[in-house]
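Here we start with a single chain on its own, the form predicted on its own, put down as structure tokens.
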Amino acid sequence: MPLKNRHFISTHECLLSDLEALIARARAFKHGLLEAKPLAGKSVALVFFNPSLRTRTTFELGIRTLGGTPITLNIGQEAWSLEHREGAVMDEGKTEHVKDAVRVLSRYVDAIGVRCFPKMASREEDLADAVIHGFQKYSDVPILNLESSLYHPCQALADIMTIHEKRGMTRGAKVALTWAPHPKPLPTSVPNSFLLAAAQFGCEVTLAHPPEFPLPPLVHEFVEKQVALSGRPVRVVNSQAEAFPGAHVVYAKSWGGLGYYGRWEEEKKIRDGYANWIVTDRKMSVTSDAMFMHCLPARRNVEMTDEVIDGPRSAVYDSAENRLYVQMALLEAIL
């Protein structure tokens, strides 16, 4: 199904052929093949509930490069604080409801990008991806997911583009997606989206995490559907020693424990026992000369050592650069 005028929430809602076309177009943009200004006369609102470096920069730059106008709104700062709960009695801190704000924005702009990083307080709310779906429900223009509670699809597509550039292919690439230590509980959005996209593009993925840190069952359901289409397996193990040998790619990312939502002190005690999940040169030495990936920002010498992220096999900056071109291709396809 063509992407034109469609919402873009997660890659698993898209056909593989459409995603492959996006990455091909992104490569063309990267090599300077921009013949026209396809977003001339178009405007895109970029709504941020949370801080951003790469996402904000690449989307603003990409929209301008394509001839469009970006309008960035930081919720609670330049824009009113927003309530997203249905039927909420708004007698406390939130100033405006999503249904009102989105209906108004839809009359001003041609698309709305939303970054709604979860607070990691309500498991039910985060697994429902309530904020991004609230925007989707009330918008008359396409909604682009700039990272929600469950998904970060633009990062995943940039990662897939990077693997293809470095390895020459994605199908059959052996990928180790590993949990890593971190001083804070983080959402599962990046590992969810990377796992889904890697499965869609035919990678052989081994997901490694401590027993207390599984990814959401819903995501595994979607992954199984992709595995059935690609014919490539996805393994789940509870040690890096099982995941790293022979890997072509090692992707490190931390995420919170689904069973510890809102109970950080309990989760921290568990996390403290897994500090040895840091990615080191010694662990990388058993791979098949694997490239190292991380979405950034990275907690150096906690998630990975300096030697790994600064080493010759690190592709973290290549993937960050590719965010720009993937998002340009996405904006062109949708608008």
The other form holds:
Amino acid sequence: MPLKNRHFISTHECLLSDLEALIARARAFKHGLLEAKPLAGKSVALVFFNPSLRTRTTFELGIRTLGGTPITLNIGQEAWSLEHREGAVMDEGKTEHVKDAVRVLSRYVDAIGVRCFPKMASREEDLADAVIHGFQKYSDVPILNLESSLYHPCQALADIMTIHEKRGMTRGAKVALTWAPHPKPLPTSVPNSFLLAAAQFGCEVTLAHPPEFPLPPLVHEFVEKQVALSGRPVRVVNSQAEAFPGAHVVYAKSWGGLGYYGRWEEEKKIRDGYANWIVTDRKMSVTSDAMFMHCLPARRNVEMTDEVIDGPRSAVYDSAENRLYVQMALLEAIL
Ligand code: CP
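Mind giving me the form predicted together with phosphoric acid mono(formamide)ester (CP), seeing as the form predicted on its own was just shown?
What follows is the whole complex; the chain from before opens it.
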């Protein structure tokens, strides 16, 4: 289905051919090909419920470069706090309902980007991705996912562009996506989206995580559909030793244990027991000279050593840079 005027929530809802066209266009933008100002006269609201360095900077810059106007709203700070529960009796802290806020924004702007991390309090609510779906439900203009509970599709597109850039292709690339240690329980959005996009683009992915840290079953269902289309397998293992040998790409990311919602102190003890999942040069030495990837922000010397992230095979800044170009391509296609 073409991207024009559509919501963009996850890559698995898009055709591979449309995503490939986006990446080709992103490469053209990166090489300085900007013939016109496709967003002239258009404006995009960027709604942030959570902090950001890369997403905010690249969206604001990309929109301006394309001739449009970005309007950034930090919810609960200079913008009102938002209630998203249907039928809520709003006699507590939240000032405005999402249905009013989104209907109003739809009358001002041509698209709305939303960053809404999971609250990590209710597994059911986070797995339902309720906040971004609330925006989708009440908006008359396209909603762009700037990272929700479940997905970070712009990061995944930049990661795929980076693999393509470094290897010349994605099909058949052996990718090890590994869980990494971290002092806090983090969302699964980045690994979910990277796994989906890598499967969609024909990578041979091995997902490695300790047994207590699976990704959501719903995501694996979507991944299996991509595997059926690409014909490339996705393996799930419980050790890095099974994932790293021969890999062309190592992607490190931490996430919290789905079975421990509301019991994060208990989970922390288990998480702390896996400090040896840090990515080191020694572990990278059994790969096929793999590039190292991480979405950033990174916890140095916890998730990976300085040697790995600063080393010659690290592609973390290339991916961060490519966020700008894939998002410009996305904005142009949608608007
Ligand atoms: N990777 C990423 O989305 O970075 P920010 O959280 O800084 O936007």
